[in-house]
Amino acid sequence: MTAVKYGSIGIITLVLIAGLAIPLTRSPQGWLEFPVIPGLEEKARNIFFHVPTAWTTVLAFLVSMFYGIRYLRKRNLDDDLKSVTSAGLGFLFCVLATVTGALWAKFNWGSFWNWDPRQTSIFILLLIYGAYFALRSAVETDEKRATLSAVYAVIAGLTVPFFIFIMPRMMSGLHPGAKGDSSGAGPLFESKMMAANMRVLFYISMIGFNLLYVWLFNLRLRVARLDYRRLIQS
């Protein structure tokens, strides 16, 4: 885990380096500058963030949601210790995508907050895991508790790829992929608005934060289990 702990503190900080310091320049002349996408400008460097956020919380609630499948067939503690905590660490990539989202928003459409369809559907995400943190704790026997979190787990991370990836292209918004879209994706992943370069550090981006997301969930992992060994002992 060390090497993924450095790597992915490593690669992350190469991101926010690079995503914010290479200059945008309307001719670029070579790796070191990156090309201007029209309407997004400066706020275009967001991209190194914000979606590999987003892609992190969609992989962390479908862990959750395995190991809350794994828990149900097999019943063993340890399954959902691990579904509880990459659900917590789904939640913190989604607060993290929500604000990153928030500030684009704010420069690109004037305000925070739209209730764009994307914005809404990762706010509906947020409260749908913010409940199961408070089903968990309003259960006090760890069988009973195990068993409706897992079920949740499952039911939840079902929803997840219909809030992400279904809703908000059934729906007109502002947001880049949405309904009436003549791209039908945005310039997030048009490879004729996305130059080499940009490309290039937006994967390495998306391999940082996926290697942050192992890392703390081993962490998250390890104190868990040693709590649960004290609860008891106790």
The other form holds:
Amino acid sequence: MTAVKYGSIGIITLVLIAGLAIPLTRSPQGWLEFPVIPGLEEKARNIFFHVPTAWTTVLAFLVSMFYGIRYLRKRNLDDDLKSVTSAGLGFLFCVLATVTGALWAKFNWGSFWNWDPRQTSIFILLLIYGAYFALRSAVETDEKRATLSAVYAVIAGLTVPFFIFIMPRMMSGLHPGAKGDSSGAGPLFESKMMAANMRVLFYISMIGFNLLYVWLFNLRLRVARLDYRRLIQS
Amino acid sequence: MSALSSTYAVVVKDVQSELRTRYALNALVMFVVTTVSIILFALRGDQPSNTVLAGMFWVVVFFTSMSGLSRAFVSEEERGTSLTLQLIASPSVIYFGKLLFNVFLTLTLVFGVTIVYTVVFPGFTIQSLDIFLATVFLGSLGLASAATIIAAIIAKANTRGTLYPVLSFPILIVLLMTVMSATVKSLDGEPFSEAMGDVVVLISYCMVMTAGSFLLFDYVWKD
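Since the one above is the form predicted alone, can you give the form predicted in complex with its partner chain too?
Time for the whole complex; same chain goes first.
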């Protein structure tokens, strides 16, 4: 775990420095210069932070759902602790993705919130996390709380593919990859708009944020276990 | 008894106990009357556009169903009959019985709201009946299937009334957005092929929701 800890800290520091310091130029000459993405210019740097946090949000939700299902099968309360820990981190990353996205939207599209399909989907994810914790606080016994929240996580998870994958491509919107986008389907990093050196840093950032998630998950899970043990003893 | 006839028996039981107290029906009717009159007060005689009308239509349906559909399981818990029901019927039978009852309730509700809207809003004329019927039917099915499993969840929680819309809304947003866009198309009189994408999303939503709820219902229902 120490390797994950220092790895995530190191990688995110690297991404912070490299992502902000490498110059953006119109005709890049070497590896230490990023090409300008038309329409994004300097604001393109946000992609190293916004997309990985959004991705980690979905990953945390899937992990939470996975442990929820495992709880339903095995009835082991430790799985429920893992599920709620992951949901808590997912909520944190969801807020980060929403904030970085809103800032980006302000400077690129003109206002903080435009109800673009992807903004709608991150908003729904926020609501799902909120509802999940509201449900948990409304049930008293541990087993019942674990069961009901696991069921709710799965039910909510069933609708996630609709608004992450189907709606953004069916409706017209401002994000890349929306319906009617002339530059081709799919998000920015899949298309040819991002140069190779930029993509390398982007994937390093992805790895960094995932490691950060793993480290925080481990840390908070240990805290949750200690809390739970103290609760049982008292 | 076969599964089909026991499902039928659960529906009949719910319909009978509903007709005896008329709790859900009265609540639904009063809720529709209240919300529609609030909308009318707010509009003060303005003629809203089709987009606003379609949105308002489903807003009324959503909040009204939030006040009525949770009865399916909450009433069993309140009357203390859920244990008896667990003894005499299998979970899948209970689930489909309650789902059918909620589908009936939602269809009645949508039918009523459609009539009220046609009467009070001159702009609410359905141009493409095929789109409207498909939307209303699939929308009610999807709404009822999501509402049923959430009702089963909150029946076991403490703060039932407030929790129900909180838990249902994130799950129903996808459905609501789709039915709203399809309803606008039916009011604008577009051909059925224009609404094909919405209908496919609605069908897949209903299937995914019903299948998922059916698989998970066991865990919620058994104490």
